[in-house]
Amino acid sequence: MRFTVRAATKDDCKEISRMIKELAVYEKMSDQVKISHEELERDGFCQNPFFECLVAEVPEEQKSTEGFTVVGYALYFYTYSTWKGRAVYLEDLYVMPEFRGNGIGTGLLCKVAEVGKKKQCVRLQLSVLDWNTPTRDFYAAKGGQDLTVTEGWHAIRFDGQSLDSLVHEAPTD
């Protein structure tokens, strides 16, 4: 199958929005989803942007069922390590199921692995549902270390209530 990667623009928003979309239906979380395509745009396409983003692409005669020719992407933003540097963090890498197996999800990966690369980050991080056996065995396929597993390091969140109490106890300038 011919495709190709390509930095996502303003106007990929919607689809990128679509997609994120269905990732989050196959992550059994599609209430979790509150992002727009505007806020996509907002966010990405600005002076400092707070993400990056790839679009994978088939050509017009390879569209999908529904007429899509936008069929994966990967969000990517920078962090930085203490320990290492710098460090490319990969919050999404989807495909829509029907371009699965074609060689995309690695076209993805290896682009923001590229990316990353040229601003000298020295690691690409990434997390994925302990239930999701198939994406887990993708990375590990590609030499991706479970660092739940060799390091026992847990993901923390902080949002709504906890993140706005975390606010009101910051201390007054």
Second form
Amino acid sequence: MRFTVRAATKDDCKEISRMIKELAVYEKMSDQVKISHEELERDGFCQNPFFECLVAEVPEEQKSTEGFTVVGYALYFYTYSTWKGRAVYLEDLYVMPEFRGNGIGTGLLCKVAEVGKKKQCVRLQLSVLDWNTPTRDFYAAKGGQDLTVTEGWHAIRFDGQSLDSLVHEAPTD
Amino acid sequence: MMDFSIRPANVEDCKDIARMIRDLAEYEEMSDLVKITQRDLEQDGFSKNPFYHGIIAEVSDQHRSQDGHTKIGYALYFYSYSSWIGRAIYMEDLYVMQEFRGNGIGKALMSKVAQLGLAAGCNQLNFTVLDWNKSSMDFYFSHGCFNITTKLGYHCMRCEGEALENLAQP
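If the structure you just shared is the form predicted alone, then what does the corresponding form predicted in complex with its partner chain look like?
Below is the entire complex, every chain and molecule, led by the chain shown above.
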């Protein structure tokens, strides 16, 4: 199947938002999606964007059953390791089910790695749900290491009320 | 209670940040993994599009450390993004020199990161902790966070070195 991978534009945000929701359904957390294409447009295409995005497109004659030609995306941002330096974090990688098995996911992943390399990033990081065996296998096959298993790293979060409480206890300037 | 202040890091702080990064790595039993230099920190944190931001905890000269340091803690963070909830903040490092612990400095640094994040419109503060690091886990959980690895099953994955080079082939 022919496909291209290109940088997303502001106009792609509606499609990206659609696919974000599809990915959340796959991850069994569809009620967790709180942002829409408007936030994506604001946060990804401003002066200092919070993220960058790539989209995978197929030609019109291969469009999806519902008529979409944008069939996959990768959303990522730059991070920093105080041990190794510049890194890139892959927040989302998604290909619509009917387009899987054609190398599109790999194409998107490799493009993110290439973009990161140009910025001298030495790591590509992401997180995967423990039950998601096909995805874990996909990344393991590409040389990804599971740091939770091998080194014991756990991801911790403050949000909602716990985040507000923390803020209220911040020292005054 | 010891007097201390917290302020944004500037480029002159990079020498002390590099020192404390190595101290923290030693505490985490991974000191041989630190490849970054003071110069990397200067370039990556204080250019037009910085890769990170830092805050420093300082004490007055009369409270300086046994080795003569007044910069005795730091937090290093950057902005991230959740495709579900939008803007977020990631705390890469939080560290207070051992002799200054127990004075609320770590808590103050973390709260400051949370405050800066909220001011920038962030809805989450995320970071990672090693599973054996009980004192750090206890510290964080006492302030109301939750473990998304044990509760939701998220595993942290990484590609680097040769595997990353292979991926990056055009």
